[in-house]
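First comes one chain, alone, set out as structure tokens in the form predicted alone.
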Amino acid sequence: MYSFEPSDEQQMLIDVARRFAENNLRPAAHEAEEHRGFDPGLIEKGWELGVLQASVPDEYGGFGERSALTSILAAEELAWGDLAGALAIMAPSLFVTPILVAGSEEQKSQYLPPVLEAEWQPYTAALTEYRYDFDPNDLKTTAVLDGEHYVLTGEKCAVPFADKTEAMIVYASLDGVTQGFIVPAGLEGVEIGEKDKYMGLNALPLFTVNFNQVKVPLENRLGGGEGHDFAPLLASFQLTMAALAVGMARASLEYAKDYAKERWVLGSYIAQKQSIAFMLAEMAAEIEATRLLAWQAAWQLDNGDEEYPTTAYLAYMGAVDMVMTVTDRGVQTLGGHGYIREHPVELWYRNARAISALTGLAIV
């Protein structure tokens, strides 16, 4: 049975991430959204928290051991500050974590130290596709074995920092099975499109990437010649997105609750109105339910419980509905003020849609 009390190490990481989110991310979020990008110095400062480095053994450039539970605790706090900022800071994990989890020993030794021992660098991954019925286990991007290479063909969307990346992991269907491929920058046939425009996450540079008969060496298949099991990676994507949703929903609830306690209308604070009080209570209950399910999924993943894929999926699906409900009600609580940009609840509401639409944006 897992404990509901974080360890001393976990609490220290939570506290550090929370301070950074409160003092750095949250104050910068509005301007970053309006001007479509964060100050690189702020991203570097977030990278120096060492969340990713603490989950990688020292022989690969880190200083800890992987714990999905510890990492999602930190991710939740960062998302409380700002989702786009959290995703920007965590982007290198899209490259590092799959190699750590599923890569061969040669791939770990070759690719991980240059990322972890340096300043923040734009490493990334390409999973999501432009399809209304997008399914990570049924990708339209394909990989075909051709002599000494795999040939990648297809289109990906919402790839963070694709225009500047040093390398990315591209997920494609190989004989009907989802596999990852390490694609260095500059390979012939990789075409980076214009920066995508979405209803939210404008502070995070996301790009469409086309792969036109891109030849990838055999040794760049994640896991080597035998490949890898995609299930642990998909579960990690899902529980990470669930944790990020919890952080953003918490932010909306706390802001709405504080506003309701201060807003005086017709002789009382609106927090004393039954309709508002009940709505805030329901928001809190939904957040806690999703939070506990995400914790359970992460604990199961860390401890090798075979039920982790199911629990991670349930956490993710619950988070999709929860975060939209909570952020919508955050806007409702503020009334007309919720619709203007002076208050952050409208940004959280717009960003919340990314949880369901863009599965492959974060992994721990």
Given for the second form:
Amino acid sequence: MYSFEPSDEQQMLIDVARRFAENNLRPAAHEAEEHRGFDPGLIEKGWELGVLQASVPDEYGGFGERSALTSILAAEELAWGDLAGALAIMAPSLFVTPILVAGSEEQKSQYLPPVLEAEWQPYTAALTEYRYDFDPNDLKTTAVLDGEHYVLTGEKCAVPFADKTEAMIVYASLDGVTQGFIVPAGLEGVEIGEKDKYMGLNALPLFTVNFNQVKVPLENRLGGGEGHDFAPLLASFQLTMAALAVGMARASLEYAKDYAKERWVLGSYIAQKQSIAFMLAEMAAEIEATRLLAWQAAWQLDNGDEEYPTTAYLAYMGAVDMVMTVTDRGVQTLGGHGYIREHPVELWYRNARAISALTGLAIV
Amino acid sequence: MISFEKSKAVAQSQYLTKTVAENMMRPYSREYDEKEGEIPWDYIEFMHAALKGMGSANLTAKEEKPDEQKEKKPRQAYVVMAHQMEMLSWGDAGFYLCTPRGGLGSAAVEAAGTPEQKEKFLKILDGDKPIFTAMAITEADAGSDNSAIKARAVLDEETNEWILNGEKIFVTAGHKAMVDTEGYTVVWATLDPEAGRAGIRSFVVPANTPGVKVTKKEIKLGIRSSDTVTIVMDDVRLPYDHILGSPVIERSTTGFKGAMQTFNVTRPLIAASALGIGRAALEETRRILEENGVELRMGLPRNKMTNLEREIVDMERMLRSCWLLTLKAIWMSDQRMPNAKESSMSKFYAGDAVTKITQKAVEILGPLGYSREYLLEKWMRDGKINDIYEGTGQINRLVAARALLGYRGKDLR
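Cool, the form predicted alone is there; where's the form predicted in complex with its partner chain?
In what comes next, the whole complex appears, and the chain from above leads the way.
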């Protein structure tokens, strides 16, 4: 039977994430963006919320079960605080979640506990490529079987914390099919470039990484010998990005709403004018519609409903448009003030475009 | 616990309504659109018998049975109804509006009536012959601004009867409720024109009450098999218990708000109807394109798609996300949660969605879409009503915005 009410456990997680987003992430966002970095204490504190740990079973170092739905409820709250901060805290999930979902038993036992039983460490993944026609199902980075190794060749961009990472998952095309490979730090041929420069997300260290004939042991192919199905991972990327978009859009709507109720123009508050009030109502509807589609995709994924790839794709495509429309209207509601960097709405507007541009930024 | 699992009750009713839609609606859809004003009796008789077989029209009576096991289950009557309306509108929106027993009149009784009134006004729907009920709010000078209603209700203290006078326009199914069958119309009237909203009440006006007359049948853009009429009341006398809600005019607008509660249920239901038409249009567009050898790929990034694929994905996304918005709003009605914001949001969003989806469907198929050989052009005409009745998209934006901003009517108008 349908229900739109989070369970008590989910609600607790939402509350914890929301408090942290409000008290820690949001106040730090402006400084972090302007000075291009976070206080490590902040990321560690976010890690200690245990959002990722709660989605991994005991035997692999966590204390729960994976639920894509529960995880995106928390992700939305963190992104409401600050997208860059949320992505920084969630970076290890780029490594953990794919292994948890698609990894072999050996890979789970070997790689997960060291990540989960410690403080936050820079684990990451490389999916996005620096090309206008980037398509996760048609990667230009290739993996070629060569006797005892897979040889990885290609270039990835927007890899969080690549400069300090312990290990990352690199996605490459193996005979035309996208597969993940576990690549520990220090392999020959991995070349970490300069920090990427983007319109937003300046607080988050993102790097271009080159793979020059990198030899990866056979057993490092995600899922082991036979590899894995990429569909549940792609869907998880998509629905996570959709949830982050919803969190950010909600931030913009709430900020614009509060502003509109205090800004007096021509005899009334601007929120009392239909031109503004209607925009706000439309923003709220679009946010809620996208959120529910992302929830449904996650629910389908969690419950083995075969429709999940389509739903996740539609949720993502919808989120890409929704978050731009909503954050744009957030800026517009504040008018000139919206354009000034002292207000956060312009940052959300810049960060919003990352949802479409950098698909590989987050997975839960 | 968040869940998107379809209950058995929903799946069953979807299966049944789909059979009805495919066999009793679609084959006659074009015919009754062309001969506007004729009543699809075959469909009506069939639906009456079918619905009667399914149980009482009194939803709450069914739900409130003192059966312990039943009480533990969450209510889902409105959620089931939303699925039925979606599917029947997928079949034919005009026919769906000709569905007996239900309708806005009985929904108003359902939402605002006392248990005695429900017993009295819902039970008659279970008779041998099909019965229609309608709702009359709009007047020539009062649409969404229903505080401007001029229809007047006065209590005759000698006989303890209400006396109603006034004229109502755009009454959906009014002819079937008042002339073709012995149903009733729930009429909104004021007890005190000075009191504004606080004075508005709704009254059950049965067919054949002396002084009631149906004076005009409109000709319309779409939903042509459904009648839309003007009802004139000239010293119509009603028993005292035909008033829905409290007869006392308080300073507050509680009574009016009670009447407005009905909208929190009916608006998502209209949204569901809109999306049924939208789904029909999208499915047919896909079918015709595929018949013409067009492959529609799914899952590509935007810059790799054809324009057609982009349009289709966008329509699909709009349809499915709006459906969930609607489902949540109506689920809140079942859970008795306050849902003015969600209900209005689903209504204006679905009004937009069906309008855009059906327009696109006709556009994509060019002359085929515009042709009366197919039903797409009809759905574009039918769909538009959902952006208008039960409050236009604009009035629903206003309601949603007020709820969102924590404003009252005086703060944002």
